[in-house]
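Just one chain is shown here, as structure tokens, and it is the form predicted on its own.
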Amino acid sequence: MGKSLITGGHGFIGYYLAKLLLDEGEQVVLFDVAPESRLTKGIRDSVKIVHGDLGDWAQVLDVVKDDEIDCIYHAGALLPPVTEQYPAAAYAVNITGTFNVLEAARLFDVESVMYLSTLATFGRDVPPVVPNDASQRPPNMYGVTKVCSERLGEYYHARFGVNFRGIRFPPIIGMGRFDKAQSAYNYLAIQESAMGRPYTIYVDRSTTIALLYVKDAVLGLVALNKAEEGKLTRRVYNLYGFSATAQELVDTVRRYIPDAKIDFKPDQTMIRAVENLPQKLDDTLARRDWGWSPRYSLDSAVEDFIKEVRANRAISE
């Protein structure tokens, strides 16, 4: 039985992570700056947290030692729009924070460190299905710090053999997320109708996106933790689920929700945001290295999801 820190432990994808971590038997340890959420009350009896900041060299430090941590799986960091707002905080937390997890895991010889990273890290000067090796110069700060903190976990991987392992994600969709992101109509359109809300959507019709359900982000996370490093060819992989436009997302919720109350309001400011972003991930390399493969489609991630919110409605109140 191993032991796995969490940073950010107590947000959406901490949550689900968690979970299966515990499912598997692992021990969790949860090491977040913010307070309990919704989503972790939910499991608090099962876990170790640890209330720390991502920017303290010295809180990381001990968290890492105290514990005796096997893997961590870095999940905290500034999301958008806090990051475009405050790139001084977005630089503290993500790119200080990511040095301060791979310093630890250096010094305490961490047998691996999980990145999350994103396809923010893309700017629009890629091919619509962009490949893992594709050039990364993102518009905004948050994919800035995202491409500083994958090549410092390759620098720390090279120079010091420290295990870091990558996966750089599309939005990720899933009952407990709480975030005003440019993909997030594509949860929200989910959860107030499963809620029974009416919602309006904020880009066009045919505004198209890649998306992945959060029970595959986090078993994708857990097998490449498995994986054997003399199949890998490299340090962080794409990876991707399905893509939908707008229309397509509304007409899987009506499916399952005949009355949902959904309408369209488009923003040129956010329908150039979500544009910004990828149409698509290559996850070929995935594929081929460690048996990558996503269990839900958008129709079937949509069913669950539904069947999450509906199962947990206290969390999405």
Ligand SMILES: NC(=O)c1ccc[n+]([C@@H]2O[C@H](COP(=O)([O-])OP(=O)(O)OC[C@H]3O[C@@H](n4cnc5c(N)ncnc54)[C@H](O)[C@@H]3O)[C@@H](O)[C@H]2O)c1
The other form holds:
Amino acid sequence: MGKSLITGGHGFIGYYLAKLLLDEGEQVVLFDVAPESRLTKGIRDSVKIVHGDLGDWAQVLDVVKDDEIDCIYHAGALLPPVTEQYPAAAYAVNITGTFNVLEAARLFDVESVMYLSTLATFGRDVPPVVPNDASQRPPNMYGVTKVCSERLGEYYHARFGVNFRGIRFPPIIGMGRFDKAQSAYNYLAIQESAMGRPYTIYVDRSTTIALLYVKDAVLGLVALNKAEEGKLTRRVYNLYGFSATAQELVDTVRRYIPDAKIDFKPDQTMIRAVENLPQKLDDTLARRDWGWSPRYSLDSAVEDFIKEVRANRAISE
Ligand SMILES: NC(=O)c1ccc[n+]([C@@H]2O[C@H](COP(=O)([O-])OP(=O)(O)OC[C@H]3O[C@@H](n4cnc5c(N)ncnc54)[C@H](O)[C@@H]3O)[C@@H](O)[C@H]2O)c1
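So that was the form predicted on its own. Now I'd like the form predicted together with the named molecule, please.
And the full complex, kicking off with our chain again.
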């Protein structure tokens, strides 16, 4: 088995990805500007941890060279609202960071670079079910940095043969997410209820969003990495799990936690921010080219999420 580097390895998706790769017998190196995290504490003896900054070319180069990396899962990034408060930092981490990863992959013949992109690369000028090749005119800095990274990756593939592959994810839910992006109410409603705490949702009951369970997200990344090159017709693919209104989310949580204390206090600014996101992604090409199919529905994702929170209470304290 090979050696995988996960940038942003102490983060939410990095943690689940590391666990999946370890289960598959891979050697795993986590590269992160954070020295440690509540999430990866439990696996720190099974991985190598390298403390470094994606924006620092030499540090990225060093980890790829010194550890003889076969595959880079490039998950490290700044997310909203930080990207919108600090656009220069977003540029340095999300765009220069991707450039540094691609350069390191080119110089040291890394076998593949797997990129984590987002449905936030699409603006409002797209059809309700967003096709893989829809125009990408995002309304915020986060989306701009992710579109730019996708195009950089495609360029490095076309010009230098770097095996760049990416996935555009909808907002991902699961135990261990901590950010405050506009989609955060979805994971918080489940996490807080599982912890026995009340939670107030800041959108309308009818507000709808596309979602994916984190365990499906990392299965998708590993599957795309293993996909036969000859079958790929794109370098970046849309993935989609399920869509839910806020009320459907609450009803599902209450199926498992009947006394969950969730109420609504809609905030128009947050509603508009959520409505900027597409409600459904067309993942036909991922299904056709490399056999993508999500394992989790809203119901089974909520059930598993609650179990994970309760089995690892210290993470969500
Ligand atoms: N969480 C979602 O819903 C979602 C949806 C679509 C795409 N994505 C993408 O998936 C990736 C991972 O997201 P996440 O939810 O795990 O976020 P996260 O914030 O939990 O993890 C990101 C990690 O990147 C690290 N990081 C930040 N700046 C860095 C730097 N300069 N150098 C090295 N590491 C740095 C952070 O310390 C953190 O551990 C991101 O690229 C994000 O854009 C996430």
